[in-house]
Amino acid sequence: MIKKFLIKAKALRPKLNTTTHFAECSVAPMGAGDSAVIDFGTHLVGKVKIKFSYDGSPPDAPAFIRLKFCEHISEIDEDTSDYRGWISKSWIQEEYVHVDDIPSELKLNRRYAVRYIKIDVISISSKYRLKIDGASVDASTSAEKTVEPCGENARAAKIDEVALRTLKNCMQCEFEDGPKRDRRLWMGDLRLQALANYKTYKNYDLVKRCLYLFAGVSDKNGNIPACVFTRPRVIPDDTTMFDYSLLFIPTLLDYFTETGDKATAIELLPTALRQIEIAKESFDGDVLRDSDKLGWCFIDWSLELNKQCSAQGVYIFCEKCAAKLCELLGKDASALYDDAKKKTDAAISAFFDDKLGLFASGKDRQLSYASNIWMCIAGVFGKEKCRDILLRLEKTDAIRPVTPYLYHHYIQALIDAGESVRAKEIMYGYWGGMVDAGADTFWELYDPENPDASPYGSRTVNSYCHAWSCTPSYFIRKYFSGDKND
């Protein structure tokens, strides 16, 4: 780890802003087997307090209760006892508590992402009934300003409102990917959060802190990990991803373009350029190895997705960003542009199907939105041909995006190709679908054709407030309303 970078990251650690939110509590006194639901009216991230009293005789035994903390209304009645997913059950937000002293205020030490609390009374003396006199959340965020929702109509403004809340609730001491799960800093999420942040809360130091955290925990080879743990101390994950390591480059470029902070850009440029050199090791000539030989590359939560073509698109895009960053800093970028041109020509030769007019990936020539989205973002063809590719996709049975993460890149690709109207339709339809399903914050995964979809084997551990889904606030402000030059 690079100590000087971690020292700078520590100095940029924000002070969290805390506000207390109270729930409406009109719950009848409860006995054994009774349940109640407390609704805070909106999604919050913070510490929970609940006030208990009693009705009847003085309590002669503790109240044994179960507390279930829910981000979305669909979680209230989920049976968590039969969870069989492949990530730890410990992420499920629930507590079994003995309330010994009544009346009293229960203060929970753990932070929760919550709108609803379901309270189940498991056991209680028959001599009294448990009352709930109040509940509150001391909600935290590092967002320092209030941003009003905007949009060209009420639908757009509602989507923006939910996107703003998503970003705000993921802005803690770093940009978390999700305040329920995984509660840490991921590279792919950071890039999209930073874009939305530049148009909304404008917390530039938080982006800078996160860049230094990633650079500070790069390994002996210079490779950036996929994510960083910051509690109880800064620790790099032992996971790297081909695409996430490369995405450090456009994140640094975007930061420099937005802030003009040349000193940070110069200091972190070697770390950025090192990601290109490491990624080159995954190529045979100028064509990336197939998915099974590539190692972990995220792209999207689609288990059947072949990622060879889309990953090469990510590489070309990031190498061009590296070249642009070098140019802006007065460095020679010719070798980067030359290599990007070679990788582009090789990608067209290896992956583009002239008969279909689309990119196909892997030895089985798989058609997916991911492959074509990333090749268009990489600019391997001109604007008109990319437009034709993206519109042609809609008439095929190509594998579709399943996360807001890939939908973000789909919308960006359409905008870049001159299809802003279609991009807007898709954004309002996809994120609007979550709003229609009761979203207070946008979700980790949303498949309109399969509402129960989960990459983890169970939707019980899905995140309903997830960083990579916050970018409608970016698109609305930059492309779809307001001052386009903001």
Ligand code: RAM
Contents of the next structure:
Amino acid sequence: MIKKFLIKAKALRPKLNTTTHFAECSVAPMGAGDSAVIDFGTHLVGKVKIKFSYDGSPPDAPAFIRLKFCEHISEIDEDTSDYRGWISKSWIQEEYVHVDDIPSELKLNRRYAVRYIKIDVISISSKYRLKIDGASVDASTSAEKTVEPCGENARAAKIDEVALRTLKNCMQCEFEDGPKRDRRLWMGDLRLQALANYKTYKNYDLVKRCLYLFAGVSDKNGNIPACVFTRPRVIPDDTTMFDYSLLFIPTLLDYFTETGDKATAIELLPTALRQIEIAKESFDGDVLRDSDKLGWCFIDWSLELNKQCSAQGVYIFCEKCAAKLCELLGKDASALYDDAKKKTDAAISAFFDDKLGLFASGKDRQLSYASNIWMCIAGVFGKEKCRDILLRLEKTDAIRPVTPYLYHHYIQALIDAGESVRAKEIMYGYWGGMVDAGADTFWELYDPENPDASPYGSRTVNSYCHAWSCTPSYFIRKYFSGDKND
Ligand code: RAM
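The structure above corresponds to the form predicted on its own; please give the structure of the form predicted together with the named molecule next.
Whole complex next, starting from this chain.
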């Protein structure tokens, strides 16, 4: 841990803005076995209060109720009792509560990500019925401004509105990945949130704080962890990921390009460059080790994915960003450019299949969007060839992206290759699919072909407001505003 960085991060801790939202509560008085659903009309993140009263005789026994907090309508009737996923059940937003004094206002301590609250009366005296007189959420965010949705038509503006809300609700004391789960700062998510934030809420200090948090928790070897816990105190997670450590570099470069904050860029440059040095240890010559010997590298939540090729793409992209950052700061970048060139040549000879005209990964020569997207983002070929690769992919049964995270990179790769029109179609189709399925905020995972998909063995713990899915707001403002096609 590097104390001076953590002190800077602490000084940048934002004050949250809070607004109170009330729900319409026209619920009939409830007896044992009855249920009701309260709807706040939109997705909110904050503290919940519920006012109870009664009908009938004076309450001669407590009301024992279950409260279930749902981000998306599909969660309301999900049976949580048979949850068998591999991450903790404690992420499910539900509480069993005794309401002793009626009438009273129940103030829940925990922060929830919520649009709907389902209330089940488990047990109550037969002499009275429970009434709900009101419910509110004190919703918090560190986004300070109001940003109006935009887009070339109503569909685009709706997608932007949902993306803006996603980002806003993930902006708390850090850029959280998801306010339902995991409620913490992850590198891959941060990079995309920061990009969307620059085009919308422009909270530069929040990005700066997060950069210092990551740099501040780097280990003795200088390695940045994949995520940081900030409560009850700042500590690194004991997980590092090949790609997430490297992604500190473009995040710092983007921050510097956006703000011109040279002091921060200079101070954090050694941390950034260290990630390249550490990543180099995973190469045999100029080709990265195969997926099974690489340790955890995220890329996407597709569990069958071989990551050797895409990870090498991430490396090349990040090394070029490091070179650019050095150049901008007046430092010698030639060794970084030379190495990136070597890794590029090696990637082409190790992974490019001339017959298919596509990159293939691992000893089984697996075809995936991930490999080809990252090689294009890394710029291993020129624009025309990348365009050919990305369009050719569509005619194959290559493993498709399953998260908005990899979709973001897909859209970016298409734009970089001059295929803005196709990028736009894919973006509106994919994120629009979530809107059609009732999204107030965009999700952690969306596989149009498999609505029940979850990387955790159960969609009950999926997050429906997830940072890495907020980038339509970035693309719309940077590339798709008005009806410009390029
Ligand atoms: C998920 C987190 C986060 C992501 C990691 C890799 O569990 O929610 O968004 O960055 O995976």
